[in-house]
Structures are given as C-alpha cells and as structure tokens.
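Quick heads-up: it's one chain on its own, the form predicted on its own, in structure tokens.
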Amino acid sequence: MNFLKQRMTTTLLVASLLLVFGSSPAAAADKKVVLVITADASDYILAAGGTIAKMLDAGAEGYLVRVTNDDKDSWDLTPEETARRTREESEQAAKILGFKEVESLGYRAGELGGVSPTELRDRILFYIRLYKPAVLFIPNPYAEYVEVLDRFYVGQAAEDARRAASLSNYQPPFAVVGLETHVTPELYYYAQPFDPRRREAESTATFVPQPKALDIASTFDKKLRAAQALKTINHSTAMRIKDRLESTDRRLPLLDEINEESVNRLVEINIHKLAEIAAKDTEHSQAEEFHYAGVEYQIPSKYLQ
C-alpha cells in the first residue's frame, strides 16, 4: 500500500508539473536540444559559456537548470534580496547566451550537502526526460581544487540522472504521464581549468570520458557579456578580493575604487585568462576544456561497424 500511495503521489506531482511545462518540447521539435545543469549562476558560464553559445548559435535549442539560488553570493545584502537579484541576473545572462528557458530549483546555496542525492538525481532526471537532450552539460564531480562543494553534489547527481533517465525502472510514474526513458548521446563534464592534471587521459577512450578543448573565439564576446550580467555576484567577488588583499597589506589598483567599470574589467580579465589557460598547447587562441563522453562512450570498438 505504501508503494502504491507513493507511486500515485509521484504520478500526480509529475502530471501537475507537465501542466506547467506542457508536453515534452523536444518530442515535437526537430531542433537539437542542449540541456545544461549548473549548481549556481556563474559556474557554467565561466567553464562552458562559449561552447554552449556556439551550439545555440548553430541552431540548437537550449535549456538551463540552475539548482541553487545563490543566496550567499552578495555583499551587504540579505539572502532574500540576493536570491531575487541573482535569479533575474542569471536569466539575463542565459538570454545573452541564447537559452530558451531557465529553470531555477531554488535550493539554498552552500547547503546541498544536507539534501538527499536521490532527490537531486530525480529532479534532474525529470528535466532530462522532459527535454530529451542530444547534448548534456554537467559540472565535473571529479575535478580537483573546486571549493564550491555544491558543484560536486550537482555533478554527481546529474551524472547519475543521465544514466537513470535511460532505465525504465527509475521513476516509473514518469512514463505514466508521457515522460519516457531517454538516452543522451553526448555528455560534457565542465569545470574551470584549475586542476594541473586535468588533461591527463584516464584508461581508454571507450570507457572513460576524455579531455577535449574547443575553440570559443567566435563566441568569446557573448560569454563575456553573459558573465558581466551577473552584477550581484561580480560585485561580491570584487569586494571579497579587495577585503582579502587589504587584510594582508596588499592592493590591486584596479579595485581601489569599486564601481561598475572596475568590476566589469575584473570579469573581463578573468574570462580572458580562463580562455588562455584552456587554449594553452592547443591550436586555439581562446578555448574551453571538457571531459567528453560521445556517441562511442561505453561501446567497445569491436561492436561498431
């Protein structure tokens, strides 16, 4: 009885969500769908914004799922005001990159460690079955030197959701209301290029996602504008850098006066440096790095024709 009650509850919940979202947009569309999962407003832009913009410019349809509300990332604002501002700014940034829709799940930032991994997985699984992406971008849960642990929790849940979305015994009630299983052919794990070992190939390309660098010169300016649209987060970053420097008797002349111009310049320097690091030892002048699992992932070559 408890199982049936739980199944009926889940079915009713999914049905109500579909009344909000409508039927699966991917099912009726011929366009390639790109689904991006991000823990917070800035991470996917800094690590993958240029590549995503390039895909959307080429005609793909983009959907963004933002898991936390970024309520901690401000300077001298309440959590509620911070959450309100960052939501508006994250939607503006996504619009600049070309996304069609942004879904904000509203979890409190920095507190995903107390959220059930199964709950996170199933909420992301819902969007995978709803949008049926051809390409999925998720935070790399295996990246080293990532201080924002929300990115680890979201990456871990999203990786699990991608696999679970293809198996019918995960959330059977979803199928009752039309959300059938879905296999996502391409998966990009993204992270900012901090790990010195990030380019090392692991095992064989068949069974382990491999390093991949992509040119973003054509969409660099769009990535920069999207990053600069996150005004609340950027102002907070500038203030914290200045505060940290002053506490150790140092200074950054650019931040002697913090205003919109100096903050935007700080963001520009950061975006340029990230693109240069990712492009090092490649043929590109500006790039982004990923671990990539493509159509041949987990299919031994002896089975391919």
Contents of the next structure:
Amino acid sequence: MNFLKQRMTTTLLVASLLLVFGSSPAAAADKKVVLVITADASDYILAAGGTIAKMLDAGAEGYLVRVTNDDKDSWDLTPEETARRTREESEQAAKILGFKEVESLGYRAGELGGVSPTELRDRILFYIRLYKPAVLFIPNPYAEYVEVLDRFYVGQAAEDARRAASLSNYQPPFAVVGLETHVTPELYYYAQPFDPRRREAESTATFVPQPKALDIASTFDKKLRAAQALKTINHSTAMRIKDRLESTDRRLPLLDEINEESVNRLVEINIHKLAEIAAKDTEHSQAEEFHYAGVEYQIPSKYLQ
Amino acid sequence: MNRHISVGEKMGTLPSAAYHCSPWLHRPRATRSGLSPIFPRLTTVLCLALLGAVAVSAASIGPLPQGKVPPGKTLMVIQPHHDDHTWQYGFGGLIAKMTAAGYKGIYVRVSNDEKDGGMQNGWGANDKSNYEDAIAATKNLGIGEVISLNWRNDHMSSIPHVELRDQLILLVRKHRPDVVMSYHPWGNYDRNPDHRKVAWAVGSAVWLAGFANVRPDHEKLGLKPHQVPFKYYSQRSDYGRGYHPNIFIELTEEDVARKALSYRLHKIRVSAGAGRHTRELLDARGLKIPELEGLSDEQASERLQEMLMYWTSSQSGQDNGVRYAEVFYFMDEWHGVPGLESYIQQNAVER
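Mind pulling up the form predicted in complex with its partner chain next to the form predicted on its own we just looked at?
To see the whole picture, the full complex is given below, headed by that same chain.
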C-alpha cells in the first residue's frame, strides 16, 4: 500500500513538473526566476557567477538571498563598518550580474553554527515560496574541505528548504498569507574547487545530482567585474596573503603596494584560474562546476519511462 | 578514543594531486622496503584473532604525495580524549618527527575522559589517571604542555558549538601554532560523537581565528588574530567511507617505536584482561602467536598493541613505497584561495 502511494505520488510529481516546465530545464531557466542562496557576498560569484549571469542575460529574473552580513571579512575595520560596506558592495556586484533584487538576512558571519537549522531553513523557504524559482543555486553542503563553514550550514538549510517548500505541512501560516507550496525543478549545487573529489558523482543512481561543467566564456567579464566590486573582502584577502608571506620572510611583488589596482589584478588572477580549473578536461576554455539536479536527475528513470 | 580493534586500512581512491602541491611535498621514491618475513605472518594471525574474521590487507592504491615537516615553531594537537594523539591511524609518528625537528608541542585535551576506565574508583579517578597518562605519553612524543578543557566525556553533543570553538580560538591566538592536528572535520561516519564534535569545532576555530572581528574582546588580552597555515587531519579509515588522505609521512623505526610507547603509556589501553581474551580467541581457532609464549597476560596485551601499531604503520608504508608511514589530509597555507595557490607559489620571493 505504501509502495503504491509512493508510486502514485511520484507519478503525479513527474506529471506536474513536465506539465509546468516542459522537458527542457534550460527552457525554464530562460524564462523563469533564478533564486540564488549564498552564505556570504563572494562565494556564489566565485563559484557560479558566470553561469548565473548567463541565465539572467538570457531573460531570467534573478533574486539573491545573502544569509550573513559578512561582518568578519575585512582588515582594520569594525564589524559594523565591514557589514555596512560589504552590503553596499554586494548589491553592486549583484547588479553587475543582472540580479533584480538582493535580500540580506543579516546573520552574523561565522556564527551560523549557533543558529537553529530549522530557523535558517524557514527563512530560505519563505523566499522559495515568494519567488517560485525555476532554478535554485545553493552552496553544496556535501563539498568537503570548505573551511568557511557558513557555506555548509547555508547549503544544508537551503537544500532542506527546497524540499520543505513543496510540502504544505511545512509552515502552514505561509499559505494563509498567500505563499503557496512550490516545487523548484532545477537545482545547482555550487562550491569553489576545494574538494579534490568534486567531480565524482554522489552515487551511481541516476536520480542523484550529477557533476556538470558549464561554459562561462561569454559572461566571464561580468563575473570578473562583480568579483572586483567586493572591495572590502578583496582588500582583506590581499592583506591576509601579504601578512602570511611577511611572517615567513616572503613577499609577492604584486602586493608590495596594496591599492585598488593591485587588488583588482589579484582578483583577476583568481577568477581566471578558477575558470581554468573548472574547464580542465572539458570542452570549455572557461567554466564553472556544479552538482546539478534537474528533473531528469530527481526522478528514477523507470518512472520517467 | 573508541576501543579500536580494526585492522583494515582502506584508503579509497587517490585524490587529485592538483590542489595541494605545496613546496613541502614531493613524490615518494619508488622502492619498497620489505618487513622481516616473520612479522607480517605474526600480525596477520593477530588480526585474525582480534577481529574473528579474515584480515583484509589494504589494497595498494599507489603512492600519495609525500609530506614533509613544514617550516614553523609551534604545533598544537587538539583532540577530544587523553589518548587520541597516538593510535594506529595517526598523529604520534608525525608529532614525534615535528618535535624532533624543533617544534614546541601543545596538547589540548577537550574532554575529561571520565568514562575511559573502570568504575572501581569512580569517574574522578579515571579523569585523573587518564590526565596523568596523557602528560607522560605526550611527553614521550616531545610535547611539553597538556591543556585540559574539562568538558564531560561522552556528553559533548550538547556543548554549544560556538562556545567550544571560541575556547579553541583563544588558545590558537595565545599559542599561535604553525600546525594544528585533529580529527578530520569532514571525515565520514566516525562513530564517536566526541570526535565529530571536536573535529568540527577545530575546523571552525582555525577558519575564524585569523579574523580580528571574531571575538574582538581577545584584543583586550593582547591576543592578535592568527591564521593557522598548516592543518593535518586524520580519522580511522575503516569506518564507513572513512576519508581520503592526500599525503603520507614517512616514519622511521624510531618514530614508530615512540608512537608505540606513547600508546602503551595509557594504562587503560594495556590490560591483562585484553591479553587473556585475545589468547582465548586464538586458542578457540587452534592458533597461537609464538612471540607471546611465556609472557604474562598483561605483557601479551602490551606486545599485541605494539604489533598492531607496527602493522598499521607498515601497511600505510607499503601503500606508499616506504617501510612505515602515516597518512593525513593536509591543508597547506593557501588552501583557502584555490585560484591563487599556484600563482603565489610561483611568484612569492624571499624578502
């Protein structure tokens, strides 16, 4: 009985997904809403900025939910000033990529380990039901060696939020105010290349997210400009590298003088290399890597047939 | 630590070497040193008895890049329990190498180990005894200081993550380690919740200790932010998916001997009961280990533990083309900026 119920539910889910979004997830991405969840101002740009810009260039409407306020990542600035500047800069960066709106949830950076996962999930769930995205980008909580643990917490909450947003027994009050359940058909898990095993599929099952590399040559410049807009974070990164080198009697000629020009050049080197790493062993020259769960990867093939 | 009787060292697939090519890594030499013929036979028999099953020799997966002692002065080992600095899967050999190379060592023991021991004299006695053993065992490895955080053993799941993390940030800023070692924050299926709790807090602390806006009150004590450049993580590799090490460290005979001694210095790890039980298991299978003949049960237990230490070190060594080794997941100083790592390595010069 349970099996029959489960099978009927799955069949209905398949039918509704195909009815609403057709068989081409790309088509949905071109016309629908793209919702990006990020733990901090820089991660989604460095890992997925080119792909997102491409979708927004193609006509999708973009919304960004930035969970923390980035108040820790600066050099010689108070948390308050850091948060203020980074909010402004992250909005500029999002504008460059083509986002329509940025929602900053304001959680303190580095402190998500003390935040209830249910609270975080429900904050994200709200935006999924509000914007009803066709495509969702979230930090990959399964990527290992990502030392910025906020990305893990946000990825985990966002994945759970996507599932919960489709089920009416989660947050019933939302329905009262008009936020109906929503199934997001396409899901991109993103992460910078910290995990050496990131190109391995999570399992041999056909319905789990699959590794995927996408060409970003056409939007590379946008991605670069968006990354360079994060002046506070970039300055902090440059200072940390210089500090570490100096503490071991080394120097990087590029950073002998840290100014806008040298920091922008550092960002450019970073963005180029990240695109090269993702493009390695693919047909692309500049790419981004994901674990991707489209309609075809979320439903066992036997049901699709 | 859990009672560990497993012997299989399954290390899974070799990770891409592309991301951790630090100047302190180089490829291992191709030759393999053999053990004396009697030793593998003895240890195989031992393992059969210990597990009551066929011992699975680690599949040779090809050598990992070889790690070296990185430049630096201070090593901080942060572990949940009194004896987690030294067991067959890691740490002790590398700690011995580092202190021999001039590193000052600090051991942070997070729990009070009150459950590790019998109840004859109560939990307090276990805490005291295990603390004293930790001092002796880490001293044998060249570590000069043990800091006990006194969290209750096996009650650590309920410790607020941020509170434990902040204690570790304080210690990191005080001692400014060049190297931190701990259980693996991303290890899979470590069944000891204390291990998981502490590993995650260590991962969090080393990430945040370098940011001045994290616990700015530490500045009042004159403590500056500190980025930990080198991290070595390990976990038993035969639980679930274990983890995938990315380097090996070659150990000398002396390193293994020091490691084995440190393990034995934890009295709880060597008992007459364990020696007697193993002999009974061997007897039931019609087997015996000649080396144990004539030894008391306690001496037999001690000898068995030593064999296990050598056997595991030799298995890791064989996988990597050397006699003895430990394996780790190593994060170097530029791990946090994967797009800049190669540029910095190629362009940084001496001042």
